[in-house]
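In the block that follows, a single chain appears as structure tokens, in the form predicted on its own.
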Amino acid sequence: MDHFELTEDTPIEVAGGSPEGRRIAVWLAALIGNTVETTPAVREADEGSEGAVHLDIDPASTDLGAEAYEIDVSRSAVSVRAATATGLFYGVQTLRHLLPPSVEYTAAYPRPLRLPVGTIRDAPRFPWRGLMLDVSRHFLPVDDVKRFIDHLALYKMNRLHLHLSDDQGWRIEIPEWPNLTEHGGRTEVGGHPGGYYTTAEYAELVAYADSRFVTIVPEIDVPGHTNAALASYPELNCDGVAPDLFTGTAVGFSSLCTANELTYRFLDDVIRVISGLTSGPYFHVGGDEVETLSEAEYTAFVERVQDIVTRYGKRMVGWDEIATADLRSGSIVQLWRPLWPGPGAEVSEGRAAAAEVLREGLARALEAGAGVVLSPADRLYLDMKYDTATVLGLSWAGLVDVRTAYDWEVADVFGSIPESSIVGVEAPIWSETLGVLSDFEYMAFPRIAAVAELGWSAPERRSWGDFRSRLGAQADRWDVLGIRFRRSPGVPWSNGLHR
């Protein structure tokens, strides 16, 4: 087969002296070389040069989208060209995955590295490509986290939920309100010590993760999912009592004081602050399995907290049940539950009484100009487990392998839902029975890559007959940056490589 030889006297060109694109040529540089000597040069350049890989953010081409890209290798060079910093990351990372797997591991590999000659032009689908990580049940540091963000940048993932409180812990330092990480974010499930960010550390995130393209929208949990704020604050409790602290994983039992002017002030002070270190446009505000409140209430509170994330710039973001509160347009449903029952499938009468409830919520909303993101529990709960074999997860809303993840299109289970309002895919994976770092990289992995494709791969380009050839040669990437993850039957795994 015809190839590019890279070695360390390739260089990469920037065109037009980019600073986004000289930041990405530096990281496609890090990533070839593994020691100075072998880390090819960065420099610019007016046009590609023979021998040389060329990089070029152009805003005149109007012929490619916001994250859409075009790479052309020959013998001689190579070219990725963008109109966006976004897209021309994401060039980058189609090479990176074109290079053998070694190249990931600094200590040593083969040379040359070698590309094969072909042209590719792709573009997503969807603009929501989104992970979430309930760092509330159970406590992920700093580090951990960026390894996530690491993780979604590798398969062009661009949205990274991060679930910041719930009733087992607050994980976001309030300057105004210190008593909600002192006290409501020193424990988790279990009773095991826990954890959260300083304002310094949440922004060392988010910078962290703008450098790979991927947004972060944090989730403040309300007005359920909040014993741990209760707990920490007794004037956000209806009866001025604070409640103990909560290491269990039952859900539905806590609500802020929605009649009491102090609870909007308080949560004024969390969404500026929050708002205030978030460069994205969004924030989450939970809303789910709220069972202390009449509608009546509950959608009055959604509406007065609409109001305050839009007051700070925001676009609200929350699980599917605010449908039945007035949206704004450019707020954002993220639908969970698995009650939309299919073409001609037997479902009990009170989930198909629920999914009409959701249907009429959602159909009001997008009517406002409201968007979806689709999260339902039975295909993209990373946290399911995968099989009843499987220690680690839950299995509520079914068992989910790799293939129930990926081989569904959201058309035929979500038709009456158009596609334009269809914002993206996203998976959530919960931490009640999640511990450390692997376990959520067991979980994510493989199914973060079927995740990947459905939200960006048109339906008639996937197939699962081809997914599972090409998942099965991620084990040997995936073996060299240490990630634990499960070889699910019926995918022809590689062996893996050994360091």
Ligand code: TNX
The other form holds:
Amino acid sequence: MDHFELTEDTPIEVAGGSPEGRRIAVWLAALIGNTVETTPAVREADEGSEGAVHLDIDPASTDLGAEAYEIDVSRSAVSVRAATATGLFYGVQTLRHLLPPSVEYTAAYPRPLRLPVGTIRDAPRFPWRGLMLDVSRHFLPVDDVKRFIDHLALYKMNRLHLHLSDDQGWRIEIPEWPNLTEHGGRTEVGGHPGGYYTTAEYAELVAYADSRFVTIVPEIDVPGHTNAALASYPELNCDGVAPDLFTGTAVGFSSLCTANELTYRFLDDVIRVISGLTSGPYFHVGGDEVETLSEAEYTAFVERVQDIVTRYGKRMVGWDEIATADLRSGSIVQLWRPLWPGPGAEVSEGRAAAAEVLREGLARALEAGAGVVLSPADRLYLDMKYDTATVLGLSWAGLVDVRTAYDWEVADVFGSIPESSIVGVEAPIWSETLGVLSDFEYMAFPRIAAVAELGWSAPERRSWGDFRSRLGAQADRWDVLGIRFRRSPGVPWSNGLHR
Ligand code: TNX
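To complete the pair, please output the form predicted in complex with the named molecule; the form predicted on its own was given just before.
Zooming out: every chain and molecule, the one shown earlier first.
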């Protein structure tokens, strides 16, 4: 019986009177309380007691990095130690994974909760482990976004990028520009009713994410992908005429009027309001797929927007096209185009030329101190179909089943980018074809677990053969959480007997 048994009599102890530590302890007690008769007590204790779970945030633990943790389970006690609240939260998420899936279910019948004896020391490879929700093409209400934040926390992911504006809809209230949401937020792809977040709702999402150690990265996509804004304010158009709202899925046709000073006053308001509501240090300006501006107009625009973002205290993030502009130290380029084929792949001439432009821009950006987030569409776009029979999703970047998302190494594809410049990985979920929460979940699961492990684990600790069996075991937890997911072939999915 090499395990520690958790019961309602197992106190959860927190060291050092830390309010964040206490909050994490209360979270753990509530989780355990799902399965035992009464929720375990939370109490302060600097040293761990016999029979207790002891949580300790000790900034002096210099052996542990900012997101690292150490778990020690013996037959008589459990301890989780970290240098930061984030690390402690991740340690507690790992305890969660060691408990049976039924622990997630609030109506679970009492059953033994056992933790195997052993020691775990763990830390992430990359600081940015992200997911993006496109709430513009199809809107997701606040509660659905919160549910995704919980999904991220389960896999120790820490960035939720919200694509808040596009041609089809403007999704965040800007008090000085009310028409953006009143008109520009009214609809979505297919012409169904859209929606938007009030500033209070957005602030609520930021706070909810903070409580789960997830940083929200807001994106206002400019200068292209702006039909919803252009339809809401005629004066933002070069010809002063507002276009109709757009409910199709074409891209590349819209642009703000970069020669017009009003455009920059508009962006100043938007960036100021959203930055003020955002606790994290990032502001994503999009910058992708602009087909109506010259290269000089485009780069001048990006540089000016970068100045505004900097003025409001944020670091600019943008899709990889921004690499051709002069970027500041700390700005981040999000690589998305599948221009960096793996070894041996054949490349068309057009693609090779585009890749060359990107490589040159990126080399300059890295020299200036910019970072890179990797979102190669042919691996990490979770709106790509799993296989030809998948009803949801697109396939322009190829088919991406869970093995394709998992079974590659950053250094093999992006070896020309120094690892120290790679901030991390992110999986976007574009929503042209996804209407409701369960559609987004079906595209996210199981691939989200592959993305999390790419971001967390060192290459020498990853292998498809090992991952697939650990992945298969997640099915019961997803069932209990009510998550709709794809049972990708080649994975030994558990069958509910081990819940
Ligand atoms: C490309 S990725 C886009 C999006 C689409 C997506 C669909 C990027 C920066 N732009 O506008 O939604 O493909 O997969």
